[in-house]
Amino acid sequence: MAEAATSPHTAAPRTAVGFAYDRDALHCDDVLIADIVREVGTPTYLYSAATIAIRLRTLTAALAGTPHALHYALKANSTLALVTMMRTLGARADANSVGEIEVALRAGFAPGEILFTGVGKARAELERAVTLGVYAINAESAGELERIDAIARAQDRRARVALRVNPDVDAETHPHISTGQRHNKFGVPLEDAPALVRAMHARAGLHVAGLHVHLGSQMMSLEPIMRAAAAIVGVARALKAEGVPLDHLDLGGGLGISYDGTPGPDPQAYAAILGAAARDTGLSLIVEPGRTIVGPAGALVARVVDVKPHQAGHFVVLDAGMTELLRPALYGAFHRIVPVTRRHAPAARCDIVGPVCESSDILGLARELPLPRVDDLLAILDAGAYGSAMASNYNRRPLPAEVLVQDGRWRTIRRRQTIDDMLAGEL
């Protein structure tokens, strides 16, 4: 069984992309999900390689008229096989920790293809990034720039840096994932940026390569992006007028996806805003997409372990919960939840909950479904971003398996964690 679960499996030639029903059975890229789960068990993350490729290529094509580099944000999903796939599709990497830098290197990215972002970079992380010679370090403060300068001069190097600017623009998203307002911890105030860039431009250990702005995650409106772009373009123009050279304009990521099945933001319109901003400065463009590429490509498949009536419906208890998918508990996030095998029966009100010893361990409230039975399989959709990447061992629960479906075949890309794996580092 273990050997079969880790080898490629063949299916009929693909005609559908992503997660879709065929005769009441849910498929991923035309591969029957029930067949996969029969071998790998639950809970399991499934990913559609075709969906990832289409979404990345769509954004790349939309930006084709602008000199640009697309750096995939590993924080959305850093599973090694998926990061490797991003490289083969032509993306570069955006890392938020030295751990993500190491994943990018193991996925085959050259140091010069890696951006290093993050609000609190430890000295050891900065030393590693400078020694490697990453494409740029997105610096968060004057103090961080001074530390990078000292590290680079000690190595007789010039480190490429970009200053992260906080434009005080509301991303119109959940407050926990909004990063571009004055009260957020990220970047330096807009009005302080020109003087800081001028000062750092004179440092022997620094090459100030660009300006960086990132408003937050899951943005469904393009208007905040337009306002942030206009703000940072103003800084770039002022610096250019003073003869301070820059190479690029990094407008971050954060483009949202639809979690309820309605249309999401238009990538063409998004690309038009970014492209216009970059052309206005004469600088090359950097974008850092994550969720918009991998979010719709993933689903978490879980098994019903109990069904309990309550005064307003039923608790449907799964073998997956906040330890596998934290977003609903952390943000009150909505995910569509569908049966892997549809049953034609009257709908019942179902509260889909997990097995963790927390009342916040909820995946979906008041969902109308034919009442599931114990051992039925449910799929939580649009879970490719901030799903496995935020999973934990709370309650000593092993991390789930992960499976990639590609070209009519599937393979395990991360085996299910065992108790021995979990305890390997403990004395």
Ligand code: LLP
Given for the second form:
Amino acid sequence: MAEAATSPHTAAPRTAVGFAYDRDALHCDDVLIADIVREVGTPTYLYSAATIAIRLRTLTAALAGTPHALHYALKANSTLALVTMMRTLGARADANSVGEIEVALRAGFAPGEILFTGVGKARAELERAVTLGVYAINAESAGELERIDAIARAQDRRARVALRVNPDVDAETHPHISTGQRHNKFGVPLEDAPALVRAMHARAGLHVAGLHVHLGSQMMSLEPIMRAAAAIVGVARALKAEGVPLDHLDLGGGLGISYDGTPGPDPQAYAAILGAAARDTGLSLIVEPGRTIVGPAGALVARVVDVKPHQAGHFVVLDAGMTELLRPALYGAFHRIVPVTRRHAPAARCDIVGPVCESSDILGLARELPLPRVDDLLAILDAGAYGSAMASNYNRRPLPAEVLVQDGRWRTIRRRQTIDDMLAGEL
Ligand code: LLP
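Mind giving me the form predicted together with the named molecule, seeing as the form predicted alone was just shown?
What follows is the entire complex, opening with the chain shown before.
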């Protein structure tokens, strides 16, 4: 993690972006985290607006030489204020359900700025997307194409549709988030794509917008992306040679981030691969990044509620666990965990766990840090993507509060759920 931009002993203005220490106190965009938490309580997600803006602008600048549209993947974090921020920063939206489409609309996106992706779209969802006239629907099967066509014709419309291709390329990531191999449920086999696109072209209710591929998430190697791009470029060129017009090439999301503080994949190199694919086909490019934009911008702040010794160290029990941040329990994911106020004491082996009655409710095993005490605050870093979005009410735990730090100030963007909120729909 970046240290504070000034020496620990000066009081000069700080200019640190994201999560950084000043002396022993962790800050978010220069705001003292302990101050925020004193008012908001724990567990709380904190987001650095400056980090989001920088990461979005860096990727956009890297793609500047290629006609493109960046559709932020709402599934990574669809908290309304953050989605609104993406729009004001110039992104478009990628939605994976009607719920995400409605959030995008409420965040001010026009239907024509929204892509609709997803492996299982219910009829009502397709009807809503067609009626709205979303920018494109990424279709996953021949059956779905037929259903979209029928819905559009019934409304006397032409729905813009891209075909999701499964290139059978290993994303070299966790199997749970790998989507582009033959045995995965996503898309249609590469070899079926040309015939399906021709058939789409002939349907009165469809406008063939393009081709789509999304290999997987948290990809740390650019190799697979290159292979998938080459595969889809081959299909696009063959169709072009036959005179089947396409508008865009959607190369999905999936760029990984570093979770251990080492440098992550280079957005410039990533953009170069995507740009070359677009140039090869003469099509405009669409990207659907989620994690790379918001992942490093968020931290989950939790309070220590118990500390107890075990034979090889200590269990440090927090008031946050798999209900707030599922990634470690679900994927064995690693997140750095750091004290909000540093103690100067010898490091001890800490197994940092949550309060949920599951042995998988672990946030970090065998972490070396000065033994925290009850009521200390810890921050779980790089939790901006797939953190709050995957939180649940298991054990009847209320969803955490969320706070956005922007321009030296902070505001609650989602208040902590109350028991009444949780029970609101129950009869
Ligand atoms: N486009 C499509 C079609 C997707 O399925 C996804 C992610 C994205 C874009 C955005 O991918 P990103 O740029 O965020 O990698 N819950 C998991 C990640 C699931 C990703 C699902 N699809 C995790 O916490 O690692």
